[in-house]
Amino acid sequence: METKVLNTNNLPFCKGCGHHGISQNTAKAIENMGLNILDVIFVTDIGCHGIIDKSLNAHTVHGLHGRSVALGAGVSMGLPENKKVIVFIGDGGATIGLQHILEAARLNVNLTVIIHNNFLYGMTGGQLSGLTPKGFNTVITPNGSPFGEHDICELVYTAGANYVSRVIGIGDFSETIQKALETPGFSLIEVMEICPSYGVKFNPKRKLQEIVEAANKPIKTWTNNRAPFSFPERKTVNNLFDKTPVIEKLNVEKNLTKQIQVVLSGSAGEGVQLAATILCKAAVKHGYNITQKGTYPVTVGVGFSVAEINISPNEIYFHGLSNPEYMIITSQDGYEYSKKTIQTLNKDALLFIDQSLPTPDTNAHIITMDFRGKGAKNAVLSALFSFAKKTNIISTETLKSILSEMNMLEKFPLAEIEKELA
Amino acid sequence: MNTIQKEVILDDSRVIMEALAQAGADTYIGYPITPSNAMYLYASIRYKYMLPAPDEISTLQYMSGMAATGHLPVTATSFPGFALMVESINMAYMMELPMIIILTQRLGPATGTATAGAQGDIALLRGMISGGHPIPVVCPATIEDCWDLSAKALQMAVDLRCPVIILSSKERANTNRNFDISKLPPIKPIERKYYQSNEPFIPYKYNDTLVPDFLPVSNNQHQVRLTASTHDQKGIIQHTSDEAMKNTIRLEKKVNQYIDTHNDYNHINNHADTLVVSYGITANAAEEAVLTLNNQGKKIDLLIVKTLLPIASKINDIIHSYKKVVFAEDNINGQYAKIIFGDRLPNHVSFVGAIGKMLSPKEIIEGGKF
């Protein structure tokens, strides 16, 4: 017989299986609440319970083993509050997806999870799960499971769920399901069952009630009163390009006729990447094309920090490092990292190196100066002024104007540097 | 179109995220894995719905749920995260849910080097759907590509009801370059068409496009069934019934059929006998290599493949029409070459690769033996 929720009373479960009761009680709760059946979305996991889909008149989404709570959470996040998302999952799925359940509880997603806990994986032959009580016999532990089990209700309650209840899966527990559905935020019901195929077979003399008591799993309800999930409020922009400043080009002649590479090599936290950005802006102002990339160890804030820059009057295709024309080395970290590249520099290359560092073995022309003397954070920038002065690829005036635009002039020892370069 | 020049410095990550947002992607869910973390950051200020997920399995599951309700979700990841997503991408593929996954390649195996580039995930992408079904992969090689291909990828995801992968690499996603953004025309948001008839909705019934009409689970007119298991047109689980097998075969056909009419590539054709094939970051080096060779008087053609997988008939036709073919890829095994020509490359096909660094034009010129 077809009802509002179920399209048949011939459910696809073994005789005596508690899954019948869960389906019927859920259907009763939905009917009692007077919900429109197409305002209900069932998300089912892998396991015997998951084949209920075809018997339901609601929307159904049938996903992967253990992931249905995360999938259901996604469905719920995409829907208005009047929709009801119900996840059916077994104790095996709950074990696999334990983190998804805790996360959904933590986020307090509008979702009702009903765990069909029959203490084992039914579909695969009766193996134990993380919710199998200690001492319960399964196909691979015929003398009783030696492991302890999760108290899923306590875990979920602690994680912040608004309504948690454990029930024995016999008789009418539709009111508990209704309460869960009516509670805003995350709710979970653990329904205790015994699998008529494998549970009874391996534990022939035990009764469900006794197993639950022996496992010290109280039949009770836990509640919190937290605000349900909503997407975090943030400051957003209408267009990501609004955040990228437009660079006005100067009406100057380009001194560069071919693509060059500049490497800035220093230490993390000493403004290497910022200096690279300033150099690139200057180059673009002068009408060149640029590429800029940073290289650093996986850790943040320590070790080397290297910027590789290409500057070209023409289109840049390959932007990888081959044999740089210019290198700026301002710290020991940078020196160590770039040692090999320094050794292979051509004799036409220019190497700007801080006076505190060893004189490197290279064919390049070396310019040694006291960059770090201007403060470690100003070392690379100071070297850029020397670079500008020596190469004329960009002008020191352009560097100055960019520092001014970026409100960096105040803290920068410009007068001292200009004096040295004069 | 704005003709006033607007020169800015930006990276591919920014362009991809903006293009997808303009095309109608409204949701970003993800985990900030290197080197996709810039995209995560951009999404946090651009996307209407943005949620940090605890891991990549949750990411794909949240995205699938959002997609089932009619949203267009995006995530960005790299191999370690992508590997976790594979089963869930299979799920979304089987359920037929549109979404975008940006895979920013980095050096493997395993966690490898998070901050080094690579093109090492192509073989995985070719075989990641159980059954060998194709999943669409687009691979931008320029900023213009990031703009056009990202919008097309989202359209493809919607048209095909299928996850689509945008393949990048650390060396493009995290490299800044100057660009005149006035060259990027505004992108028209995708118009989604939902099933509208009063006739009963059969969720996996299809027509000539082989793509079933979509209805979100939020509608209250028709029942919607979505499933990751083998199913008939009604979305009811089957073992291997004829109808279910037809449906499973359809999933393969719908992608191949679409890609044969919707594909992008750049063929620099001087009617030479030799072709260099490349994609993504390596295409930049390959283009420089081919220009250099042509300037030296050596006639060499170039094919930059942008719709990388499945391989469109036209792309296969071009590659198979040359007497000599050289593949340039940032990996050590010629993954794309082997997808096209098989594990033992024929004598007329060769491969130049690199690991832990970008393949340079010089290496392509020397390794290609032109």
Given for the second form:
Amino acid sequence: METKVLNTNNLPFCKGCGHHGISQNTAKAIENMGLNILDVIFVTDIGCHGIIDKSLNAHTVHGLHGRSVALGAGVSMGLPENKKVIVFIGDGGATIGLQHILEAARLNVNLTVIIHNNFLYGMTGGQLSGLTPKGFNTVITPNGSPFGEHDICELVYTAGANYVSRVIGIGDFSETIQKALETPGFSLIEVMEICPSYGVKFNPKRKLQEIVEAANKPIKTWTNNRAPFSFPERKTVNNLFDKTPVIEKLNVEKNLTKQIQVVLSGSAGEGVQLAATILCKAAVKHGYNITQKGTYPVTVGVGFSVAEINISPNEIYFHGLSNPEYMIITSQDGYEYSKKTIQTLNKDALLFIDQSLPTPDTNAHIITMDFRGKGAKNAVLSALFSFAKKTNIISTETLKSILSEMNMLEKFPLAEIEKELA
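Output the structure of the form predicted on its own; the preceding block shows the form predicted together with the partner chain.
Next comes a single chain, given without company.
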């Protein structure tokens, strides 16, 4: 190995922090193995340990609090077996993401997790975690934590990890880290340390070794001999976009010279998002670029359903909407949800609204028609035909061809709609 793992001797941790030793021993283990630094990926969590990223020459990914093991598992599953994925996580993050750790161990995913267990949340002022030993003082338990802590090593070993070890974070423990890295499958090392800022402050007369012994946490190694994770149906593709269906463009003149914003607003279960997809597909067939975004309540099939669409002859760099030029409102749910937007439409905007709804207070030009009379599930699609006829941005013939491709024409009241639009 020509490139060192660490790019500095001045690590960004507090004086006396055990994170120094973990970083240096991990670097030593990797360098002793002769690994190419570009074959090593560090995934770090939220916490003091996570500021190591800038000091590493390897690839780094910085995750949300407690989610780094899930991220690391995903990274590992997507890489060849010769790559090494190392997750740095604190005892707080391990508490938050305990299920991720257990699942990765159960699946025996090929990665190494190193827990920086300094017995508390150091970055936020010294609160206790799920790995804080009973009796250890923290900022919110000044007389000692009254709660029993997880034995993370026993949990992970029982879940099926191939290599688990607990070490005191003092001196040279690089051989333990190297053994973990060399073990196929899931490995975890719990490094016991004490936060020099809060752990020492709240427990001034206690020593690390004594705390570990009082917690009855043996310094030992556990091993299983299971096959590492593999997915028999795994397939590799060079480009996911290769699987995207190609939409053939029509040889038609573009009538749109600038980007426009379109909002479809109706009720969930009435085909709003499907209509939005059809409109976007038609726009692409006419040679335009599009973005599509759906908004609806968490409960599927209840309440409003809104689609926000950008259509442009040029590339689109922002998918958000500010002041739509066109709105289609087909139900009371959609009307209520979009009422404020309707009120802000300018005089050049066009509002298509079902005749059953109140006449809104707006400066936009209003086109009122009986969209719901074609059936609730056909209301937005019916309005799209009116939109196409009125704006000429897309054609009704294009809409018809898409409905035909999707085998939707048979049940769609096309003749009635064409008669109204004639």
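C-alpha atoms forming the largest set that superposes within 1.5 Å between two forms make up the rigid core. Numbering follows the first chain given and starts at 1. Model, not experiment: these values are computed from the prediction.
Comparing the chain between these two forms, the rigid parts pivot at a hinge, and of the candidates 253, 361, 235, 205 the one placed there is 235.
Between the two rigid parts, the smaller one rotates 58° against the larger between these two forms, as C-alpha superposition shows.
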